[in-house]
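First, one chain by itself in structure tokens, the form predicted on its own.
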Amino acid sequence: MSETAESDQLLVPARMVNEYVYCPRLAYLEWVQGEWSDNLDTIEGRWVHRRVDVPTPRQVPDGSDTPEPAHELTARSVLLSSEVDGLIARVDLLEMSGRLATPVEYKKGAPPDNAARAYDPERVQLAVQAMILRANGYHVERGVLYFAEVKERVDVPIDDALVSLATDAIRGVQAMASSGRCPAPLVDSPKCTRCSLNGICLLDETNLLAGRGDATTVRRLVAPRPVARPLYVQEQGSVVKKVGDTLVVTAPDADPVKVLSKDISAVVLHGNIQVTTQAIRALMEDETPVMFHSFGGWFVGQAGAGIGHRNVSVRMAQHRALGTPLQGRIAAALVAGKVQNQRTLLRRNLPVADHAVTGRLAQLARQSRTVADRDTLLGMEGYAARTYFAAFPALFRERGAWAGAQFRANGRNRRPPLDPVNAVLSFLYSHLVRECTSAALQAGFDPYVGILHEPHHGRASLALDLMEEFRPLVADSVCITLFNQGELEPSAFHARARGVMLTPKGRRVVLAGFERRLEQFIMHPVFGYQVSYRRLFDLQARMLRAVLLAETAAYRPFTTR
């Protein structure tokens, strides 16, 4: 018997031919891309198989040297190969009767209402299996499927016409792999409402914009918001550590705090905070980043998660597009949705409406649509700035007028920020790009390379991209709202300098206001379904990386009326 090693990736596993024939496009996100989502469905599987996904510590036979009769054998978890068919398998639990093998695979579920009490994808898994121990020097007949639902086992017959369904789908699995396309998603299919990929493949949103199907509604598979919220630690001289499933923050004269793994999306540390190495570990294997900011508030990084985003071909086509006219058409979308954006927060907030102001943006926005050269697009975004926050101080009223005004004394300005209403832009866009790189990177972006943004040392220019469109409405509107309701006061600032810093009360009022932010549902403007702030990010990211991987024909910046 071969065992091949598992980070053999050439050979092709008999759990993406199951997928491949359920979905291709299921089995290159997987398989090609090392995309990976759990659901409900992936969990309980793995519950299925906790016992038979543990091997049997017993020497199992080889197929060649069994001499018959033999005793009878089982054995869980065996990992089998064969290099001239270019094939690998684990199969769950394996049944011997001397050279005769019978491959069992776990279900979850019950079995289906059909004449062969099997879906075809399970079908040519054991098949491929099969042809496996077959090409080892086992004999096969059969498998087996068992439905662990309700404890029933159904025999699957491997004849001629099950191996001949499953090599017609080995060769499609090897012929899309070297391709090097994603296949096209599943037009209006019941299988994806429960696929655990719906919301990386965004099978309904990709049709839409590619004009795929008929379909002009889009079915919203994914949870509007994440469950999972980031643990923000300002506190300096903290410690976070692990403690079984639970994150323990330590503060010096504060009671600890706990907070359970599963319930955090990311650790956001700002200034001296210590992480323990237990800590780090245990967050990188559960994917959960740590991310870094100055004491003033400043990104710094993050430590990645786990070994980092495996989807090779994300960042090959992003590198691709630079110097691409692709490049100049995404560059004057983004700055095109940022500028209506502005304009859109002027328009729904000016005390008196400017229509000469909101009107300058309004055609700033169509103009740069169209430019191809990037410095003019750079010109127009420039003066748009400025025409925007000439007009921003309005925005400030009854309990914020105090900053309001001075903003109009200084101006838009930064490092150091001169007054409260430019601290707490600041502020606000350092966490931003932080969600944004988050984004990036959990689309498989390289976040440093930008598409509007030149790539500089140490920046994230592909965040500072997929934030322009989100500037004004998340950071510039929580910042006035926070002013106007009378959150932040002069209290909430301290001067350093010549600059002006939030005190950590005021750090944590800001976040605060940021969070709800993030939490609040939006109606998508395509695709027609209610979704969060924090969820449009990775929205966005992804709708990015399906232009650049030639899956949809133009980027669709994030706008509102």
Partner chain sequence: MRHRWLIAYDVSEAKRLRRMHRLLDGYGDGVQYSVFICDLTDVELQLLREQVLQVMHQAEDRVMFVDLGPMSGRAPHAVSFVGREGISLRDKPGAVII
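Please move on to the form predicted together with its partner chain, as the form predicted on its own is already shown.
Single chain only below; no partners, no other molecules.
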């Protein structure tokens, strides 16, 4: 029986044919784009396979030279292939009696309540295994599905009808892989609720924006907010260590704090923090990125997870879009979204309505939506920003009035920020860039290849694109709240050589405010369900990806009213 050679890549795995029959898009996402995500089903499935996943050391004899009379033999986890058919399979259990071979596939749960006592994807998977066995000289009459929990065997006869079903599916897989196009999501299918990739596939969302089916209600299948959150370490001189299977952070003059790896999505470091090599290794194994900010707050970069996303097609699509009308349309949508949200923030928070300003912003948002020329677009964006920041100081009232007054004198400035409001804005923007960089990497983007922000050495241009619509809603609104509620007072800042900087205590207040905001639920205006802001970054990144991959026609920025 041929052990697999270099030609592996070209062979279609039986498991992929199974998934193709379940849903072509699932097969594509998993096998062509390299997406993977666990849910309860996949974990339980692996658990059922644990005993059969250890290969039997014994050599399986080739069917063609098995001597008669038969000798009985079973083998676990056998890798089989047929170069002629272009197929490969790992058989959980192979029962042999002379030339008669019976592949056994382990399944979780109980047999379904239908005539065949089996679902088509599994029947087809067994048929593919049978085809490979036959090509290797074996005689196969049936396969078996073994439901481990209830210890029940279901016979699956490998008849002509099933083989032709399998042959069609194999052709489908081959055509799909060579087309390089991700199949559309299933419409209104109950299968999606159980699919482990539903949070990545965004089936109803994609169908809605592509105008497929009559999807008026979008099922919320993504978790409304991620359970894991960042660990921020900003107390200078802290040490992050691995102790047992956990991380322990020790700040100077403080008790060590234990952090569970399952609870953290990223480790965010400010300035001079030590992380042991063992800790970095453990984080890498968990695919938890370590993200570095300079002492002043600037986002420097990240190490670890996310760098090697296997989904090349997204990166290729990013490059292909450069210089096309599509790039212009997305850029216009990004600017329009930001300006619209700037207007919303002013309309909601200005003590006295200023229709001249909000009206101008509304008009700029409307006009920018259709601007094709890049320079014109950037001009409008700049004009909107000046209009917005001229009105901005009025948002600081009562306990925040002092900060607004200083901002009024300086206007928006950075590097270094000259007053507290500017210091907080810069700090928040750099954390927003970091969140958007994560979201971009998760969605398979190259964060350096921007659409509105053209590629520029050492700048996460695409993350800057993604963050535009969120600047007013996340960063600016947190800034206003923290000052107005008196959480940030002059003591939270100190003057540096030229500019103004947050003290460690001030940084902590701002990070806590930022985190509170990211945890907040908001109604998605297009999809009609509640998600947290942090989840929204992922969602928007994936919707941008859908546009670049031509799954949907136009990018819809997130806007609130």
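Positions refer to the first chain, counted from 1. Bear in mind that the values here come from a model prediction, so they are computed numbers and not experimental data. Superpose the two forms; the largest set of C-alphas matching within 1.5 Å is the rigid core.
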Taking 2 Å as the cut-off, check whether the CA of Ala372 shifts that much or more between these two forms after a rigid core fit. no
